[in-house]
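Here's a solo chain for you in structure tokens, the form predicted alone.
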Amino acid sequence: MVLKLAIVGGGPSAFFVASRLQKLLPTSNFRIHVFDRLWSPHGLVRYGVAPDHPEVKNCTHIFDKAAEDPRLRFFGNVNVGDSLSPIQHTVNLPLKSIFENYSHVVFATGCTLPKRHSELPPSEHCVSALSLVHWYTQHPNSPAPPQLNKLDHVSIIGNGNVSLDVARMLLTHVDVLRKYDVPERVLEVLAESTVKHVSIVGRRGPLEAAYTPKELREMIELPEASMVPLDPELLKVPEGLKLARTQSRAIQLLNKGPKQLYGTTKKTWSLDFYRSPTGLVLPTAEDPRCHLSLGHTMVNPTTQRAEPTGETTVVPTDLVVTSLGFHGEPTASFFDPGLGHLRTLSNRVITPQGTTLRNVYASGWASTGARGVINSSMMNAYDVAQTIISDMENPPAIEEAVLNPEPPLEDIPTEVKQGIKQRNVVQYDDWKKIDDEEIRRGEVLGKERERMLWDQAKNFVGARA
């Protein structure tokens, strides 16, 4: 059987499916096409991992290694679907021509869309932390930098590690930032920044924290910015309650307090539990700030909930960002509404009737949903692989047939030809001269890379071509 698989998608998981399909099958008779929306590979770990946790992206070596294979091909700056891209610069290829040009298609695509809060509506006072993350990793998406230097006190709704990223970026020296994956020109506006203080708030307590006690101890050690201390209510363990080793460990370093003494840095943060927002209040030309209500909660022990106690809280702040998860794009095909991704069993995508696809997976964040670490990324692309190859020997029975059955192995789709010939696609080694040029520009600065944007990129290649 023809094995010509698409992989929609170029983050961890499209890579972890496909390294995992190399060493699975040595035979040389199947090809893997990788297209991604964005011009450059990796996905999270590019665009999501902070500049200054260098460590998480030592996995980019098993996504090279996977690309030296000549049995895999890249394409970046590829729109595959039939919904327009918000990157205006890609080139689009209709799931149709997916369809009819390969015999097996993964979606990879995960959750790229923030969870907004239906008290708190997006604006220029409201924004959420991926809009942040995409600005200091300078995503294709492009969004504008954040005005920093009009900014005094800043609230991020949700605890997770996205989160104490944010604040970390805030909160540390650019002199700090310098020598990690940084843009200058986001490190021109962070030298401008003003910001004073950050609160991190979250609607349950301190053993519900969504946070690692490894982004906790960060943000505890941090050099120039100490942590308003907490009431030593808030750390005690109900009697008989039999703590994880996650939460036992942030309770020790919330005891253990901050290494700066509150009171004697320039810059604050606080971890606000119990609170919930309940609305915005914009500011006026009588009134420069923002009003953030708070509703006082406490956790329900038996379902574990965060219930209001009827007690508000309002909070002078300048800027409200929200970190409360992310959800797949709703306009794309199989998304499922109700889940906030695309709907599959054991790894097969199912349509709204309920029919299994034949030969169409997801894996990662496209199939799970938003939650997990790399690791668990690998794990599940990993299980992935294995099911393809089980359907490729024992073929399920009752399937919907969408795919072509005998594609010609090396064929490319037309639209990502002519994309192309005119160098809009990026490829793998077009990648590596971009990545090794990127890296030779930090050397220069001082730096671990600096990193370029689409049209920077395209003329690089294009010059070397």
Second form
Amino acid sequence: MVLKLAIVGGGPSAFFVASRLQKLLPTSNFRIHVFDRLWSPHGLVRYGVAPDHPEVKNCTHIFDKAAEDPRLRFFGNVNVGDSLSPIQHTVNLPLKSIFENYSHVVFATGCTLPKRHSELPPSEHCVSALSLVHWYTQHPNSPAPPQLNKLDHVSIIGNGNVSLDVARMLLTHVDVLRKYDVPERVLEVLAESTVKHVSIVGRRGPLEAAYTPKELREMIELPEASMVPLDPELLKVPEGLKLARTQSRAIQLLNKGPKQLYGTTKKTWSLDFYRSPTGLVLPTAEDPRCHLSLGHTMVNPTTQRAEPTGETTVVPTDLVVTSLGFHGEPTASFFDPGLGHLRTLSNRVITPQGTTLRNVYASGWASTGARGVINSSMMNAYDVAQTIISDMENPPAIEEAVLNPEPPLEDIPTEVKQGIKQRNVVQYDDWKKIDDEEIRRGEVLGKERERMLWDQAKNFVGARA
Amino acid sequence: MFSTARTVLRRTVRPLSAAASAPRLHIANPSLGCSRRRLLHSSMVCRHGGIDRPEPGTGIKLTFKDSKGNDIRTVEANEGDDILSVAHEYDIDLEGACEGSVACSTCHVILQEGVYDRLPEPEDDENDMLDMAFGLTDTSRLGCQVKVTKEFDGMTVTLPAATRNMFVDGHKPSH
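Please move on to the form predicted together with the partner chain, as the form predicted alone is already shown.
Time for the whole complex; same chain goes first.
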């Protein structure tokens, strides 16, 4: 049986699936083509991992190794699917071409859009945490930089790790960040920042917060910002409640309190638990500040849901950042609006009619929704690789076939061939040259790397070709 | 940091700067003792540090077991090798996505109680990562942080349960 696999998306999940297949299938008789609509590979490892967490990016060595394998090819700047890419310079590859050219497909398209809050419509005063992450990672979506030189108080809505990543970026001295992979233009904005307080708002309490102990510890240990002391009542654990390990460690950390005493630092931050936004009044000619209404909540012990108590507080603030998680793109094929990602059953993609498609899989956040850290993505990817192999060995009774059972192994889709000719497609060798150059440019500046924009990268590779 | 009288196993902490500027794939250093085969096929091991296989019969014996307790392989290591490097040297299915920089929990292993109890307590950063591990037990450690010593000759290292379908299909978070 032929295995010519297209992986749509070139993030960690894609490369973990590929690397696992390479390990489990010693034969040379298969091909994996990875497509990314961004020009560079590695998805959230490049455009999501916080700059001050460089160790997390070490997994790219596994991806490099997978890409060195002659059975794998990478095509960046190629948008697969029938809806147009939000990024203008991509080569478009209709799904039909994937189905004609491949025997198998894995959708590893992630969850690329921010969940919004119904009471907080986006504006220049209310942005998603994702747009800030895209700003400080120089993502090709190129959102407008935040006007940090005009802000004093920032409210981040949501209690996940992304909230804490953004808070850390705003509360860490710019000189500390200079050695990391933070673009110069981002450092310039951070250097002008007048942010004094970051409030992190969660509708539930310290036991329900989704951030992990590592990220909480980093907040607690911030050298230049102190935490507003929490009401000790909030840290009391109800009697008889057995805490999970992460919960008890988070409570311990919060009980220990911040490394810097509150009041001794210029910058401060707070965890504002049991608060749920009910509205945002934007600045007016008379009042330059925003006013964020926060409904007070309590957690219903039975349902674990936040319920309003009826009280409300109004907080003057300058920027609201919503950090409420992510969902997939509603225009993607096989997207399930109820789930917010593709519908899968045991890693296999299910159509809206409930049919399983032969040899069509999804992995990572595209399949599971946006949750979990790198090792959960890795284990999920390994499981998908295992499913692909078991399906080859014992084909399940599956109702619908959409892929080509015997595509020529070496062929690449015409659209991609054309794109390569026009120098619009980045292959892994090109990426490695760009990667080396980014690191070299970083060394000159005394930092981990200095990122290139698409035009710079394209010219650089073109000039060297 | 290592104040216990009998620091039998020591942590390997890679400084941040070293992790950030880790040598690149193609310049793995052959003098680290990697065989040519490993350089070609598994250079990640070299970056992690790599180990020299001791002459058979002279090393410290470790037995890797799968989650069901079945033996995978008994191998020999040198005093001071960490479990992740040993596993990689012998192609045991243990990952090390962050290459021993305590930024992931992919090298999670389960030790015997007697061994675990004699190790110094994990540091905060290791605990932070163990929090994220699947199938955590009371004797779980990160393989990259545990160095083998003669004292533990014959120890077993159990890999955690592979977590198939850990995400319930169609499951929605409760919040």
